[in-house]
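The chain below stands alone and is given as structure tokens, in the form predicted alone.
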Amino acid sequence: MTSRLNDRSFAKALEDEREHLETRCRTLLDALVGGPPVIQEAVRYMLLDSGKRLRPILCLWTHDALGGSNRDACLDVACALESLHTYSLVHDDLPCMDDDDLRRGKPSCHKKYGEAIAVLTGDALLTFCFDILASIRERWVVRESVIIETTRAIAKAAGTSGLIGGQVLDIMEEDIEHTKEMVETIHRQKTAALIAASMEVGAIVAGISNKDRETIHRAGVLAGRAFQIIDDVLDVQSDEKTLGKTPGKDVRDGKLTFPSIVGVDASKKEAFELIEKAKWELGAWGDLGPLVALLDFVVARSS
């Protein structure tokens, strides 16, 4: 399955999907984020004017591909999913995690706000995330079901058998085997748990039904293994500018990672084999157009 959009169009549509984000995150913290103003301005710091927005894109455009007609409460849904993200980056660069002093191009919330205020950070991000979620029904109408079962595959992803747990796996290195398996086990539960959880709750909100959202989900799996794989790749080969974060640092670190163990040459076309498969498990419906042209951009990106 191919995308029809050209570079210049998919481009575009991507840039006006962020500011679409970026408006409605804004509507939302002003709404729901009060307290003191310190943690309100790292939170918003952290949250708004950077990142790629993959995770909520993913939501949206998986929900218009697949004929969803309920795009204002996928937007909410999408910003939760954004929220939930850029908490686990605080977190992750943490001097007790990662210990990285640059997340976005800028200063990361440690380095800017302090240790203790990044922990609150991280924190509020994903309380905000849940509120989202809790208060979608008072201000579009949408079924309590779809709330419930989109705040369930989140919350899975986000816990001890997805992101928790890889994150866990990836801080104990020495403790654990050295192979391609153990690093596929980390990127499926680090990464692609989110993104798949991201393409799942777009395909919830659309009303399709539990057999098709396995399927979804499935291709989700793939999609976030092959973006894993690459930010691995972009470590080794990009610069700091480019990637907005430090670069090689997980090979300083002796990270895990899928050029450690294959090489980047190896990598590369195991990031496209997969994107490959999750286009083929789409193939059912046809021409999905910005949504594959996404999936192609996971593994095109340079950052």
Given for the second form:
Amino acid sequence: MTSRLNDRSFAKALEDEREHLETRCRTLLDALVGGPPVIQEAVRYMLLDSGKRLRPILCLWTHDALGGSNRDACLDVACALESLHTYSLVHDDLPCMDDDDLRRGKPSCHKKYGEAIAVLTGDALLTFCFDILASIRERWVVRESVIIETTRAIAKAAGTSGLIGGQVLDIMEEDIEHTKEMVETIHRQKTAALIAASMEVGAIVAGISNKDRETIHRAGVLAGRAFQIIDDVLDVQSDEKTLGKTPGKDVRDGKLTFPSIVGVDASKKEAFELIEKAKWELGAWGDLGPLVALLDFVVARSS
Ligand code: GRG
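Form predicted in complex with geranylgeranyl diphosphate (GRG), following the form predicted alone:
Up next: the whole complex, starting with the chain shown before.
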């Protein structure tokens, strides 16, 4: 399956969607996040005006591609996903984790606000995610079961067999086997779980059947694995300005990555093959609009 959007219309669609997300995130922050000014500021510093917004846009464009008609509720779900993802970045950068000074092209949260506020900012973003989900029915007409299933899918992806489990393995690099199977396990948990959940919840809001939901999830896992392989490749090949974070850290920290096991060229080949498989999984739906171009972007991106 090839993407039918040309580069310019894809870039425009991406930009428009990022604006929609930005506006809705601001509205939800104003409505739901109060408390001391410093924590409000730190949450906004991390969540607004930055990031590729891949997970929320995958959610929205999966919803649209499957003929969903509840974009307002889906936009809230997309903001919830971005908030949870941003929490993981804030905690990932902490000195006790990856210890990174730069994130999204600016000082990481603990560099700007100190470690204690950064821990609490991550906690606040994680809490904000579930506050958005729990309050959706106060804003939009959407079935209760849709919200319960969406919340469950996101919590599962963020939990100990998803994001957190993957992060645990990732920081245990000295105690784990450095094999292709292990790197795949880490990628599935720390990255693919949330990317798959992003597509899955877009599908849930669109009202898809359970069987089709499994197919979407499979496609999401494939896309998420491809995304993390390219992330590993960019860490080796790109620069600080393009990435907005410190390059070369994986090698310096002795991290288990795809290129460290199979090399850069084989890693890229694997990522492109995984994306083709993801698109194949979605073949039954015919024209998926910009979703296919977005899947291509997962592997063609430079940051
Ligand atoms: C609970 C203390 C505690 C920590 C948890 C969950 C977690 C820390 C870390 C998650 C692991 C993680 C950060 C995985 C990396 C996934 C990844 C490649 C993130 C970068 O995503 P992009 O490139 O970032 O989409 P932008 O900035 O564009 O949104």
